[in-house]
Structure formats: structure tokens, C-alpha cells
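Listed next as C-alpha cells is one chain, alone, in the form predicted on its own.
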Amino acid sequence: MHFVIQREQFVQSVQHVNKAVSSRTTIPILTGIKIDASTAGVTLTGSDSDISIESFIPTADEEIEYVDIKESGSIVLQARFFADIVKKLPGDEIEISVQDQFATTLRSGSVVFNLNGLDPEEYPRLPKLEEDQTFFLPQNLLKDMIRQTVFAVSTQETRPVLTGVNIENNNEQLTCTATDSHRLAMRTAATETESDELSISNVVIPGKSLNELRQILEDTDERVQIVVTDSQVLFKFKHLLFFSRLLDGKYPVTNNMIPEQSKTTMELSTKDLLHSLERALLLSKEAKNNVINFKTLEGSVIEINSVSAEVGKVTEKMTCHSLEGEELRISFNGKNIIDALKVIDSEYVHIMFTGAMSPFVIRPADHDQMLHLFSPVRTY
């Protein structure tokens, strides 16, 4: 194998596929990045068997030449060193050649690295997926949907299915749901499909996979094709494929958790509420439960307070944009509310309480595509 490639393109592709490589894998060949050179271009692959990423650099695109292939072939190079080396090479081009026994030479400018490669035949093949269940989303929308739900997945492995985000697609409406059983984040959006009847449900994508995918997604409205099978999901970009395994298990039915009626409702400035809760948490940092107490007062005023037996107490009053319904005293995990407020992009939030011991809902005041549900905390 022998080729010369534009450094900038190559570095970007290496960084993308390196996101899938794990140093903790039990399969030694997966600690490497596979490089395939053919007349069409150079394909890079990284995988930890849960996530696999394949990035393709064409020999030329829109009259710009990226790669000069002198000899086709393939090699696997240790990702830990290779990713750092290509990033720090000085020239605008990188020349890669493979000799006998997988000995590999990287040249750029006046720098020469000699690396020991691994046998590319040992590298597992990526799955070929049936593209029956497929739909499309703009990259920026998908990136937002991940940001607005993935923070609520569980970090406990006791119920593995809760460490992922559940996606359902019915009648061109995509719903993403994440819950750790104390809080729930839900986001919906319209999708485009090429089939008339598409119904996808109980597809749970690991939160870890979505966090890696989010780093690859760009803030453009270019579409991503999403292909779903029984055990895998594939996100197809122009020159990149991102595979993730799906989590096994039945995701809890969340629709019936969301209360329909309310006893107390209020509308508040998102930013003011966020800052107030952040101040209240300054004292309860030591306590593990992050408890904040919340009560309604006369004339659309609420009081937020937090008590730490060792440190002291903080109390703050805040005027609501609107406040209706019964008097209310409730306690909750302030950090969970803060996490949700940080991903709500609206100026005002609408909060719906159904009583002191019942779950309550926070949603943006200006649209109904997002919803956050929280369990209160018993403080007595």
C-alpha cells in the first residue's frame, strides 16, 4: 500500500474514527485504526464492537484532489500513537507506505515515522444492514435532540436499558425519551421518510454512542439518513458511517407517566429560575441529595430555599410571569432541574404541579416539542 493524502482531510477523518476506538477492548486488533486504500479513495475504520465509525476520503471531490493512490492495500495501525502522530505532522501532505511484515512509514515534511502495523485481515468486517426502516433528519436538529435528552439517561448499570435514549418514529413524528427513573426528558420532531408506512418503536440507543455521534454532527441542515434494524442503528453521512449497537430490554412506557391535570401552574423566566437554583445549590453541594425547597406566596411570588445543617441557609424570592392554582410546597433535586433548564432554548418555561408528592412537568412556554418530568423529594 502506498498513497499521498492531504493532511487536513486525513486528520479530521482519523479524529472521527478514533472516537470509536477503546483502549479497554478485549480484542487486540480493535485498539487499531484500519486504513484501506483503493482507486476510489481512502477508507478509515475504528470500532470497539459497540460503536463502529467508517470515514471515506475520495481521491477527488469537486475538482479538488485529496489523495494520490500509488498502490492499493490495507493496514491496521495502533490508534493511540497514530492519531497523535498525524495531528502533529508538519507538512500539508502525508505519505503512507507499507512494506513487508506490516512495517509502515509515515512521511510529512522532513519527518519520518516508522510504525509496526497489524494484520488487516484480522479486523472484523462492518455489518451490511437492510435499509427497510429508514428516515432522515437535518444534522443540526439531530444534534439538538441528543443534547436535549441524553443528559437524563441513567448512569447506573442496574437497569442497562435506562442508560440509553429510546426513539420512536410514528407517522413521520420522531420522539426521543431518556429517563433515570427520577427525571424524564422528551423531545419530538418531524422527520422525512421515503416509505409510506414507517413505525419504529422500542429502539434504545446507548447514551455513550449518542454523545460520540453528537461530536461528529455539524450545525448544518444537511440531512443524515438513519437506518434501524433489530440490533443496530446506522447514521449515514455523505462520507461517514456511524454504527451503534442497540440496548436489549423493554423500555418503560413513559406516556402514561405524564400528568394531564394540574393543581398549580406557573410561568417563569428560564434564565432567572436557572440562576436562582444555581445560587440555592451553592450551600447544598456537600449534601448528596441537592434538595431545594420551593413554595408559592401571595401575588405571583415564589420562594426558593436550601438548607445545609453544616453550612447555613439561603432564601430567595422571585416573581412569576404568571401563577395560578392552589398553594404549593414542594422539594426537589435542584441539580436535575438545572440540567433541564440548560437545554431549554426558550425565554420562558411553563411549570405544571399536580401536588406536593406527585411528579411535575416543565416545558418551554413557546412550543410543545419538549417536556421534562421530575419526581419530588420527600423531606420529612
Second form
There are 2 protein chains.
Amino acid sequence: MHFVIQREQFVQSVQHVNKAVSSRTTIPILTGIKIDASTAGVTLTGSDSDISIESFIPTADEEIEYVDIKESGSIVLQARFFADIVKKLPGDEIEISVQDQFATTLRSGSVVFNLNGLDPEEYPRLPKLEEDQTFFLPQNLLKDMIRQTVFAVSTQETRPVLTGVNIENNNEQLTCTATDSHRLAMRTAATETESDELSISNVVIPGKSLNELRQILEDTDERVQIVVTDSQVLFKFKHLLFFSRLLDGKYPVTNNMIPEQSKTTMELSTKDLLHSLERALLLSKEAKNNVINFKTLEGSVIEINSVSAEVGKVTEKMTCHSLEGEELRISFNGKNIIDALKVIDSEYVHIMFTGAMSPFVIRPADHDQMLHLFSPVRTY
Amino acid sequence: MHFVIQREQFVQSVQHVNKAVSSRTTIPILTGIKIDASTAGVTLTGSDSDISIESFIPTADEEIEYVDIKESGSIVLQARFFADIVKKLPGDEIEISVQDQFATTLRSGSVVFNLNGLDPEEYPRLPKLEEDQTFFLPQNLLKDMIRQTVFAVSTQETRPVLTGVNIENNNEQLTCTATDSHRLAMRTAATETESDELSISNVVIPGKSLNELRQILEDTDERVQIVVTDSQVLFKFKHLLFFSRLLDGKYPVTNNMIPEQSKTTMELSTKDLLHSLERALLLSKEAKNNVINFKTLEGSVIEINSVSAEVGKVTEKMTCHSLEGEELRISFNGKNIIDALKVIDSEYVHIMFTGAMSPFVIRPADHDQMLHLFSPVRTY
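I have the form predicted on its own already, so could you send the form predicted together with a further copy of the same chain?
Shown next: the complete complex, the earlier chain at its head.
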């Protein structure tokens, strides 16, 4: 293997595939990044067996030449050093060549690195997925949908299926759902499919995979193709493939959890509510249970308060944009509400309560593509 | 105690004094910030018994009114919560009042915090220092001098006096020295004094104190007054007092350590050398000893290399701006040299070697107010 490559493109590809590499793997070859040079270009692969990322740099793209392939071949190099090394090389180009025994030489400017490589034949092959269950989304929309749901997945391994985000796609409508059984976040969007009969359900992608994917997604409306199989999901970009395993198990049915009626409904400024709860959390966090108390007063006013026996208490009044229905006193985990308010980009939110002991719903005031559901906390 | 204060000024003062407060103190009252309201203004104090910081907000400054004092008095409030609370209050003003039993109320906008205060009579009084040993420095120069020396203090408690920076002031010349016995950083500057006979030596300020002070210092040439006593040092700003204890013990005499002659002298680009050593450190860090090898070649060229048995090796050649004297092969702790190069603001450095087994010196090429001394590492 022997090629000369533009450093900037190479660094970006290495950084992308490096996201899949874990230093804690039990399979030694997976601590490396695989480099394949062919006449078409250079392919980099990283994997921790849960996530695999493949990035391709073509020899040339329209008028720019990225790679000069002098000899095809493959090598695996220790990811931990390789990513740092290419970032710190001084030249605009990097020359990489493999000699006997996987000994690899990197040259850039007046710097020469001689690295001990690993046998590329040992590196596992990535799966070829059947592409019959597939749909498309703009990158920026996919990025939003992940941001607005993934924070609500469970971090506890007692019910593994809840550590993922559930994906359903019916009638060109995509629904992402995450819940840790105390709160639930749901986001819907229209998708494009190639077949009318596509129906995807119980596809649960690990939250960890989505958090890595989110870092690769860019704020562009270029499309991503999503391919679903029984055990894997693949996100296909222009020059990048992102594979993730799916979680086993039946994702709970969540539709029937969402209350259809409301006894107390209010509209509030998202930012004002967020800041008020953040202040209240300062004390409720100290009491270690994050409990914040919430009640309606006369004249469209609500009161938020929290107490820490050691430090003191905080009380805050806020005027609602609108407030209808029954009087209410309720307590909740303030941290969970704050997490949800942070991902709502709308100026106002609707909150729908169905009594002090029942789950309640927060939605953006200006669209119905997002919903957050919370259990109240019993304080007596 | 009862006053109304501009939030912005108050937040900044709280943040300043909070730097002195440690949550790990064994003296409960020191987990708090003391607030004193008098007719002149509001004074805040924080202390961990090593460092004490006092910040004063006058009632008014020229045309702006900062504080409206309604009743004089004092209180101590838990620093951990208080600093977060004032930062998150919504209004431009904060009203603070103390009721019975040190119960304290903070009001801002529609928010009310009721906090449990502590008895201000328990709070230790700050010392009144004799101001007969005193000199002056611009803030930005003091900030530079700290940055350029404090990184070299020892982090090991086996010789406590080396965990501080030694200050000497003779003939209006200030010298700051830090060493961990493997490397030494020295910085000098002209100071202003009020007496010709000022002679300060063996004044060792803990590195930790200087790191806190550095965060308060601003990039202005306004003067700071420095007051030295046998056991304490005081930095006096316009509205801020920063006290630190001094370290006990005799600071080593360092002047005679610095070689006066040089067998090999070179001038190099500071940035090129820094980046080259950073690349070499990638591998020598893995070998866990940070050892980098350095040698002169023909024609004003030097070679830098490092080896990790596991990962591989790196070799880099660099052309010197100038190179004079004997051939040289030397090994050193690359991390120490990198630390020093990072605080040298000059474009070029002079390196003066006196043989492979002797200490060597790095200086900025364009002034003689800074010097870094290093022991070589024996590799055979």
C-alpha cells in the first residue's frame, strides 16, 4: 500500500471513523483504524462491534485531486495514536506506505513516523445490508430528532430496551420515542420513502449510537438514507456509512399512555419557565430528589417553589400567557422538565395537566410534532 | 442588614471572593461568604485560611449608584448556593435583608429566596498588615510573570517550599523563580517602590494562590500594590484585597545553578520547536517517560526523535536560524520543554547547551527577562 493524500480530508475522515473506536474493546484488532487503498480512493473503517463507521475519500472529486494512489493495499493502525498524529502533522499532504511485517511509514513535511501496523486480514468485514426497508431524511432534521429525544433514554441497564430510541415509520410518518419510564419524549416528522408499503416498528437504536451519529451530522438539508434490517440500522451519507446494532426486546407501547383530555391547561414562555425551574433546582438538587412544587394561583398566575431543609427555600411567581381549567397543586422532578424545555425551540409551551396524581404533557405551542410526558412525584 | 444592590457588580464580587472558598474546609463558617453592609458600601469576604479575598462595592462611584443601604449589618451565607443563586437571579437589582436567627431574604424580580444564614460574629477577622515592605506592578505584567513561572512549581509535597514561587526584590528589580528540581523558570521585571532600601528575599507564595490570583488579574496596566510580611502577602487592587499565606522554609539558592558558558548554542523558531516536540511527545508519552532525543546534524540542522516500543518511532529534522559550537546528542523530558515554550511569547528562542550531561538553558531571543533551565535525562 502506498498513497499520498490531502491532509485536511484525511484528518476529517479519521476523526469520523475514530468515533466508533473504543479503547476498552476486548478484540485487539478493533483498537485500530483500517485503511484500504484502491484505484477508486481510500476507505477508512472504525468499529467497536456496536457501531461501525466507514468513510471514503475518492481519488478525485470534480476538479480537486484528493489522493494519488501509487499502490493498492490495506493496513490497520492503532487508532489512539493515529488520530493524534495525523492532526499534528505539519504538511498539507501525507504520504503513507506499508513495508514488510505491516511496518508503516507516514511522511509529511520534514516529519517521518514509523508505526507498527496490524494485519488487515484480521479486521472484521462490515455487513452488506438488504436495502428493502429504507427511507430518507434531511441531515439537519435527523440531527434535531435525535437531540430532542435521546436525552430521555434510560441510563439503567435493568430494562436494556429503554436505553434506546424507538423508531416507527408508517405512512411516510416517522416517530422517534424515548422513555426512562418516568418521562417520555416523542418527535414526529414526514419522511420520504421509495415504497408505499413501508412499515417499520420496534426498531430500537442504542442512545449511545445516536449520540455518536449526532456529532457527525451536519446542519445541511442534504439527505441521509436510513436502511433498517432485523438486527442493524445503517445511515448512508455521501461518503460515509454509519452502522449500529439494534437493541433486542419489545419496546413498550406508549401511545395509550398519553392523556387525551386535560383538566388544567396553560401556555407559558419556554425560557421564563426554564430559568425559573433552574433556580428552583438549585435548592431541590441539594435535597437530592430534584422535587419542585408547582401550583396555580388567582389570575393566570402560577407559583413554583422548592425547599432544602439545610439551605432554605425559593418561591417564584409567573404570569401565564393563558391559564384554563381547574386549580392545581403538583410536584415533579424538575431536572426532567428542564431537560425537555431545553430541546423545545418554540417560544411558548402548552402544559396539559389531568390532576395532581396523573401524568402531564408539555408541547411546543406552535406545532404538534413534539410531545413530552412526565409522571408527577408524590410528596405526601 | 438590608440593602438593594446592582446585580452585575454584586455577581462579579461574589465570583471573586468565591475563588477563596473551599468546600473541603474543616471550619464550617469558612464554607460561607461574609457580607458586610455599612454606610460606605458592601464588603464581601471569602477565605479558606490559605487565601482570603475581600471585595468592596461602594454605595456610589462618580455618577452611578451601586448600592442603596437601608440598614447596616452583616451575615454569612453558604458560598456554594449563594454564588449560583445570584448568577441566576432575573432582575437588575437584588434586595437582601436579614431577619431573626440569621434568616436571610433575597428578592429579585418575582423571585424570593429564603436562606439560612450563619452567625457573622463567628467569621475570622482578616489581618491588618504593616505596609513597610511594599512595591507596585501593573496588573498585566504581574499576570504574565505568574503565567511564565507558576507552571514549573513542584506538585509533590516532599519539599513543600518548592510548591511555591519565590519572590525577590532588590534595587527595584523583581525576580520570580519556580522549580521542581528538574526544571526551573525565572522571570524578572522592573518594579516601583516607595523606598530605596527595599530588599525582599525568600518570600515563597504557594502556586495554588497564584493560580487563583491570576484568574482575578485583568489585562490592564493599572497598578497592583504588593505588601509583604513574614508570613503573608497581600495584593491590593482598587476594590479588592487578596491575601495569601507564605510557605515556610528556605528556598534553594538558584543563581549558581545557571551555567554561564555554552558549548553549543542555537536559535530556533519557538512555534516550530514546540510543534515538533508535541509530535514527538505523542510517542514518548506512551512510553510513559516523556523522553525525547535531540541531536545536531551537519549544516545547522537538528534532529528530534522519540521511540515507543509498542507504537513505533518518529524522526523530524529542523533547520536552525543559527547553530554554533560543538556537536551534541542529548535527551530530555519533552513535556517540561513544551511547558516552557508555551509561555515564551517571542518568535525565536536561544538554547544554550553545555554538554549531554549538564543542565541547559532556553531564553527568548529578543529579551533577557526570562530564563528556563532543564536537567537532561540519562538514557544509557
